[in-house]
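Given next, in structure tokens, is a single chain: the form predicted on its own.
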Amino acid sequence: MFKLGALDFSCGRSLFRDTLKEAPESTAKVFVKIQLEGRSESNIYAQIDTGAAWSVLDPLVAKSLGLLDLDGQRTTLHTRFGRIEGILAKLLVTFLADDGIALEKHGTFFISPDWPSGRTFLGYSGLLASMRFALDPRTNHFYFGP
């Protein structure tokens, strides 16, 4: 797939989007295709956020997967929307590949019914820090590997 010297850097590649019509932004972002908990009905685009302490799950997605009632470590997230109470839960995330093979990782997600709907974020701590990834903004390719 993608090499770092003689070693494999990635196992898969997918196209990322810079915008989502469901969540318009004034500047380009990076949205990658994922699946949650191994369930194909949960295929969504999630925004890469290397500054986030945890990943954050859209409450509409959480509700559709029956995850709003999970037990987990209670915590408060301090955001641009103010303080939001929720739980931290480990979820299986599958990075879907257009080329190569998909990558499954467990990640820590903040889940709250009070989080504004419309966006799922993939945070550095608890998910992205445990894998390799690279972006090619010229071709909108997202490379990922263990």
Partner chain sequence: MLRLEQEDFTCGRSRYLDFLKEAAEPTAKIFVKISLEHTESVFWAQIDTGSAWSVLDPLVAKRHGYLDLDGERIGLDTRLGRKSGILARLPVRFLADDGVPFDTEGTFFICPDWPPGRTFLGYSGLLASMRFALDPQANHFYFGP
Second form
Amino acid sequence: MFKLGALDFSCGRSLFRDTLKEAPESTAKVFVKIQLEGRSESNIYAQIDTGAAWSVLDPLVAKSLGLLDLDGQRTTLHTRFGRIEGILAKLLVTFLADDGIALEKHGTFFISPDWPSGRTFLGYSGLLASMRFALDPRTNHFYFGP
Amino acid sequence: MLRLEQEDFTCGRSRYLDFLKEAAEPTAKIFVKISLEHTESVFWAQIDTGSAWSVLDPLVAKRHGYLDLDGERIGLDTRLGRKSGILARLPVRFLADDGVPFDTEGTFFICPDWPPGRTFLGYSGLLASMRFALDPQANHFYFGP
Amino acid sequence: MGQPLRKAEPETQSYSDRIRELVESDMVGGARLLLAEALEKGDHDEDLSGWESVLTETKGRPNPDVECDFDRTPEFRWITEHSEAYRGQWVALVGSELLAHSASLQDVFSSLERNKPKRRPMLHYID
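Based on the form predicted on its own presented above, generate the structure block for the form predicted in complex with its partner chain.
Whole complex next, starting from this chain.
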């Protein structure tokens, strides 16, 4: 694992994917393995997006986990898909490790039935801003730590 | 520096800012120090792993004469709507507070309609070819080849 | 033996236009593959050097000849405290010292050329 001086910088490592479609034609992005609310049936790939304020949950995943009807803070976000209404809710995210130890964090997610399905984003404010992480595009390794 | 087993993972480190403009940017973002064209001036640029291309502040582009470049013209759907501009390859230097600065090149989208004062560093044409790490506890940005 | 229903249409679009379409459709990987194909075949009279330049993977290098930067907290504090008075302008700062300001970045650079600062200035546009 990573060391910063004598200290551990990260606790776990996983392989990230450049694309979810097995298609070399797509533009490279960073998709990492997570689990939501501690439920193993919710293992998904989510895109790391440091430019986004909030994390956003795929509405199909939200529906399957019964999270579409959560009683969260109602809000409207200006997105590249226009203004979308939804709720902000705190969810437990587990960054799954291929090596080392998984990391559990609570993150604030925007959940809306109007968000295009198939896209879960992990944003900076409310999630990534409270954890250490590193990317090595040579090996497609994603490192994470508390 | 950050070490991975017995090797250096990164070559340099700088402090980054969470908030650049307290009023205009109410949510935390990542602003790192860069210089362009290797001039002796520092600019802040936002790390945006969700964006394919880097975007250059049009005022900086104008000053360097990039607005008239004969680059590849494209239209892009951005967070600010559909924008038309050119793609151009530019040298970027990540300035280090500790360690060694990192010189690289990035493909930038240059668009006269882009809001001034905002330069973004995107994944596909820049960050995807370098190592980097963030430590929000210390506001440290690590980078290297 | 099966027969194709119709002959494959010859490609009428230029490589450049097809690469542009792929880039605009968020298919940069495809654009790179098509560019590689075009460069390998070489049986066209298009200048693809512009696409080659912007689609090539970047290789960077540490540069030990460049002086280290320093903590910019004083500059940031200055911007926070003085931003109202300098809206729509570029400011050049070293620490809490304002070296130059103007709506024109060129003017700020010219001013810094005339009075070279001892340390690397931070330039920031206050919008």
